[in-house]
Amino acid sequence: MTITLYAHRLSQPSRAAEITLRELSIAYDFTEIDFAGGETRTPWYAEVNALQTVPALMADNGESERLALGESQAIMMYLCRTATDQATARRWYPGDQDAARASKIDQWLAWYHGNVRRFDMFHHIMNLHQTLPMLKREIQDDLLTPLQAGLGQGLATLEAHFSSQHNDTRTPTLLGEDHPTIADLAIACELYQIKAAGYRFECYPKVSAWLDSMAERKHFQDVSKEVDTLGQEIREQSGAYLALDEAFG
């Protein structure tokens, strides 16, 4: 079976899907898609992913079986269901093997869209970084500040959830287990994107510890190198405009 991931490493969901491939030791080909330049809207890509988003996965056995799949969460679930190493895969997502545990992971993935992903601010940060100085304050005040306020509510929910686990000896995870799940991975990729740009989570120490533990995983580090590089550039050149001392206060 040949696996091809169509993605971009500045896309949070793309990174989550790629990290899953690596965590499950699944060999894959990587095709970078210039989603910012409109490549997802080209006819050839529409044949890969009718949803015209990144990431997309193509699984082809060279004969009759050929699966084209969009949406990172569907991709991660598929990979866990079909991985050769099921012992590892089920720790990330058990599927039908443990419906109750899978449903708790599904719950957090569903929550993530309306409470974390909804407040994605990284692309506004990139616009702030690249735009003229006279427009930077406008982007911060009109676009970033409302997103910061919205995300703060989700961070408070995560902090309360992690605190309720009453476990001071182990880094928290969404299910309170030793091993993270694909829900941890999806949300961590989202929050790491703005952490790389300079955002801090001191007001949410449990969230901060959890995010650090996810970011310390080898595959997470390897797939996040482009985000780290761009984040450092943003911190050095545009940090003063991000009003970081006022974020998540």
Ligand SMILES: N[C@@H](CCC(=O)N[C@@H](CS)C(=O)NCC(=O)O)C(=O)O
Given for the second form:
Amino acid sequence: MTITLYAHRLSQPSRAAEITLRELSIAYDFTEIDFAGGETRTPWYAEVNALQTVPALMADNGESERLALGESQAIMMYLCRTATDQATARRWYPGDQDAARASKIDQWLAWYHGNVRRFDMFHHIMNLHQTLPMLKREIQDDLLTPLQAGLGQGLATLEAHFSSQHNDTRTPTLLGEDHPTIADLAIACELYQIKAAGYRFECYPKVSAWLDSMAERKHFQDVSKEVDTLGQEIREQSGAYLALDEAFG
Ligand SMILES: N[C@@H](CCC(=O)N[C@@H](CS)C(=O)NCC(=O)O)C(=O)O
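Could you output the structure for the form predicted together with the named molecule, given that the previous block was the form predicted on its own?
Up next: the whole complex, starting with the chain shown before.
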């Protein structure tokens, strides 16, 4: 089976899908898609992924079987269901092998959409970073401040959830287990890029510890290098406009 990932490493769902491939030791080809430049909207890409977003996965056995898949969560679940190393894959997502545990992961993935992804700030952070100084304040006040307030509520929910696990010795995970799942990965990739831009989550100590432990994973680090570089540039050049210290204080 040949696996091709169509993605970009500045895209959060792309990174989550790629880290899953690496965590499961699945060999893959990587095709970078310039989503910011509109490549997802081209006719050739619509044939790869009719949803016209990154990531997309193509699984091809060279004969009759050819699966084209969009949506990062569907991709991560497919990879966990089909990986050769099922012992590892089931820790990330057990699928039908453990319906109760899989449902808990599904629950956090569904929650993530309405409470973290919905307040995705990175788009506007980039917008602010690339625009004129005169307009930066407007973007912060009109676009970023409401997102920061919404994301703050999501962070508070996560902090309360981790605190309710009553285990101060273990680094938290969403399911309270030793090993993270694809829900931890999806949410951590989203929050990591906000942190890379210079925002601070110290007011949410358990969220911070969880995010740090996810970010220490080798594959997470390797796939996040471009975000780290861009985040540093944003912090140094536009940090003063972004309410970095106050937003989640
Ligand atoms: N729910 C989708 C979100 C995908 C998404 O929003 N991708 C963005 C990049 S982060 C994209 O492709 N944007 C380009 C476009 O909409 O044309 C997933 O998890 O895969």
